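Here we start with a single chain on its own, the form predicted alone, put down as structure tokens.
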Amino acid sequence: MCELLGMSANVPTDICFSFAGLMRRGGQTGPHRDGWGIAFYEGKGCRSFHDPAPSAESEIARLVSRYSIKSCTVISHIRRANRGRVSLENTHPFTRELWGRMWTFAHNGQLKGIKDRILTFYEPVGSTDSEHAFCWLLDQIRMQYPEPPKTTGGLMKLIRHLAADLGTLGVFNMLLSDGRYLWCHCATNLAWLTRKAPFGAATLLDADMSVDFSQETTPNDVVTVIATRPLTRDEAWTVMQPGQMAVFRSGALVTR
């Protein structure tokens, strides 16, 4: 299965330090070698890197995992292809236009049948149907919503909805995000963590590495990370469930 890694946080902030962790998993720590890709959103625009080759091995990832880019949302994903081939286009996390944003979808797992849902706006451009999953979730957005709903209530029952039929499919461990808000449904494997004042040191479990954030924030910083499975040692992570959803925005838990 893949991995996911995702950030929202209250003041752009690198995440080099989880992408270290989780960029030896992809080859090295864990046999996730068939490609990764990350993107970080600075305003309404989206900076991605894709690599078909494995993290661990990838100079691009370790380019990445060493320059400070500072985002408020990111997205992540390592790969193990399941469905589709080892290729640049198939590599996550995939990005299309709605409302004049940018959206951007990671998925760990597999969907029996995906393909057999018919496309109207969005098309795919690998074989993944992971991406597949992604073109039929913004259709259905919408096609319910054409323009910016004023409020986010009935959005975020809806994306909660098509995330649980998509669950139906398999398996649908998703991050989904436009840029502002971060939405992680869980269907088998997801935790996350909330680092904010008092910020302690933090120990990879993957890398010999650690980090005093004390030394690295301010007291009003507030940093959500959430992974397929923990990436530090010595901090608490909420475990999620199966079925369950958490939304974030600026680090913060908005619902769940």
The other form holds:
2 protein chains.
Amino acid sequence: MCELLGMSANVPTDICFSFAGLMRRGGQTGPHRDGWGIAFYEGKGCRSFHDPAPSAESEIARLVSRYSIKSCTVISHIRRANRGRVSLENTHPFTRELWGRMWTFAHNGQLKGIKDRILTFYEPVGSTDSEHAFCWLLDQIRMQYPEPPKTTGGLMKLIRHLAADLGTLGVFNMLLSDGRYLWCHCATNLAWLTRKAPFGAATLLDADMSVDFSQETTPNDVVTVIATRPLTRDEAWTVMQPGQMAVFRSGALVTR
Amino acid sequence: MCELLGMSANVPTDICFSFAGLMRRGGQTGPHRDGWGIAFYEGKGCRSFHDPAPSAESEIARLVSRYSIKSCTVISHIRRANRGRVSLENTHPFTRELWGRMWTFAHNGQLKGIKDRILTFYEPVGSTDSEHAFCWLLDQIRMQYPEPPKTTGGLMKLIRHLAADLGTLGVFNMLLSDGRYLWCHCATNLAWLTRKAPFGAATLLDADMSVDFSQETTPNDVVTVIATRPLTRDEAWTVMQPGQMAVFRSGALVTR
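Could the form predicted in complex with another copy of the chain be given as well, to go with the form predicted alone?
Below: every chain and molecule of the assembly, starting with the one above.
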């Protein structure tokens, strides 16, 4: 199983603390040795770091966990390969452009028969189920909305419907973002936590590391973290139910 | 003016030496303080690093110049902004998927009226002339070849024609790659150099740094480096002529 990590915040926030916990699971406290990746949005820009090497041993992962890249939306993934060999092109998150925005996608699970679904605009570069599912999903959105919709109600409904449809093919834990919204679909494991004032302290489950968020934040900050499993021992995580969708924007839950 | 750097090689080769020279031009020996980026192909995979901060001060640039990422095709760019503000989404190289391959593009120059050209499949995320030109170029390729062509003759001709067309709008020094080919179009400044056996020593123009390639290579290695201006003082660079195109694959010049 792979591990997912996402963040949605109302102010540019670094993800160093959560990422430090996640990267330990990549070959040290966990078995996910088959690469890792992370995408940061900064305004409309999106930069990502990918490494087919285990995150616990990756020099790039050390840079990312040390170097404070501040972002309002982050998607990260560490991989335990089941479909598709260990290689750079099979390393999540995947990115494609739609409507002049970069969309980013990471997935945990397997989808039986996904490669039978016909693709139109987007084609996978690698050989994973996941990238095929992402291309199919963006194809469907693009066919329904060749131009960006003026209101988001229909788009929200469509993405919920597409995620549920993909969920019928197997296990579909997903993080998806266009830089503004963060769509989280739970099949088996996904939990989230919103940090806001009054801020307290938190201790990682996977590393001997604590942080006092009251020292790091301003009273108006709202930061939501989503992960396959809770990352801290002393905070109240909301564990999502199978088939559930949660959508965040600027740190706040906008629909579920 | 921005600085371009490209590499094409027949074996995965690190670009640390050339990149060390280039990054000094980003705010130290040169005036290109407005961000930088680099894309490395590894098989079909492509990973890129982008930073809107000056390369001479960038922690990510230090990682890239120190950490030996081996690749057969590289495109890098350091930016002096003239169109489009300094931001992540305006930082080259730009990337889009076509035919299940990641295409990468970096440009130096300005193109008057480029934004009047209508786009179909690809849309810019940022506000630069360059990204609009890239989207238009891929659009034209995709319209001509909805499926990847079986032979490359027509594609080579098309890209040459499109680059010449863009060249009529202003200054169009370009590096473009699909991971196999590296297309180089010269408007004003572009020079290249092929290193192969017998290998010798080289000294950077911008930094006090030498390398003896005979210690770093095998006799079969063929590595071509393309840059806005020659990077070394003691090698025979081929300075390209205005309007000239050079295409490399596996380090070798395949057509010009």
